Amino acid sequence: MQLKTTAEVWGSVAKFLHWSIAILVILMMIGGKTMGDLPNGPDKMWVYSMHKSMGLTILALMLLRLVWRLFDPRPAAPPGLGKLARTASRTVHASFYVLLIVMPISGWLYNSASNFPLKWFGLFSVPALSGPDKELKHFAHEVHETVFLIILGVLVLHVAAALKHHFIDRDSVLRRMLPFVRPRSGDTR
């Protein structure tokens, strides 16, 4: 199991915080939809502090991928991938870091300036970008909830896309990044 990426498949790091940061992702978009119709009381309050760890820890995943992403190159796209696609690969890439950064810091700013208590998996504070302010709580809560929706639409570009390689062209795209899984033998597409 290599730590870096080669020409022909993701390396071990790749992976593991491509998958770590989907599956937190899901499972935030998920419980973010539901968390409000929780009754009130200490389960929703364990709910609400749950999701906000999460998020917490996505936007640390997310800086570390960041940082990973300049020292470890990208595998060589398969041959024949035209110019529109890997504009859009990189466009749908560029998005998903910028708005799985915006996404936390949202949060983040909104649980500030609703003057609510932060820690990180009840370990230890963490603190606030702001003081209590009604009108930055808005707009904190407005970029929550708009940056949802388009990190839900850039999720379904995303998985079609990899369906698609995988389907349709018949090349090691989704394989490649697939834990525990590597592309057939031979396989250069």
Contents of the next structure:
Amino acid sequence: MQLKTTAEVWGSVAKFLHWSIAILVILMMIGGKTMGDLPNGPDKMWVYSMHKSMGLTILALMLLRLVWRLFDPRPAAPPGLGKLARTASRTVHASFYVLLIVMPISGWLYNSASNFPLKWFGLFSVPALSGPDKELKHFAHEVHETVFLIILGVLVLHVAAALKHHFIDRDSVLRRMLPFVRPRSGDTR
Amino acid sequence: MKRLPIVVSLGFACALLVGFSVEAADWTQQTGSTLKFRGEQQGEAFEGGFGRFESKISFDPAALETAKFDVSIDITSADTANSERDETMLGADFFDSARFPKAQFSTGTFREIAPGRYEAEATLRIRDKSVALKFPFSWTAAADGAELRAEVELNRLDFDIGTGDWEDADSVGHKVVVMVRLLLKPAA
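Shown: the form predicted on its own; wanted: the form predicted in complex with the partner chain:
What follows is the entire complex, opening with the chain shown before.
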């Protein structure tokens, strides 16, 4: 198993972080959009506490990923990739780092300003980022909802680009991030 | 005719005594008095309080048999600094403040349990449930008044607060600690 990223393929640490965060983010986006409609009760409270715990998990994974990214190289860009595409790719990836860190922090802040307790999967208490504060609560909620929409947009671009690389450009950009896929030798296309 | 002044003065003395003891034993609640509670949500403590409550306090440490507390609590003034939680708490599953806007606390007999510490047999009615409980408190007299402090542990289920799906102690703890601090001035 190749832990670190090479010129040909993403390392397994980067792959693990990418896919675990991807799955969590998609679950969170679906859950987050629907959980508000649940009937008030202990079940709703449980769903919210799961949402909060998963959000904190994403935050931790994103911070790990950010640190790992500082030491781990990126695979080479496929040859012939235009300047605009390169800039677009860099922008989308950088946006994800910012958005997926801002998103859980805004949720955490929203929770703190709402004066709800927070226990990570019921295991340990997470400190509040602020005291009860109506204005801050409103602000954090606005950020949380706006960033949701931005993430949705960036996610669509990201997936569309991956599929374009795979099916139209027929290069290895998607394949080299897939789990359990070995690069073809010398495949840097 | 000779006796009259004695009768009159005795009567006067009695009236004076009664007058004094009544005046000395009646107290009015001052601003700064608090009625707070501490509960648990998903294993984490939270605190709240009632912004509006009225206490009628008659208390003289030297005449416990005359002591009487009557406190009326405005349930709608409950506040835990969390609008979602407060809404649920005042809703039909918990306090149901629309149907039961007031809680009532009243005492029976008092006894001294230690210097400056007393205990009253009391009844607390929340919603339509009246529960008998012991109410231990401390009484500290000061130059211009007195201070009463008490801490009582209640079980919310005794009062049908949070029944049905909400009975689960993991989501909302059964134990609720009520903290009372009354700042009192002799009634005018």
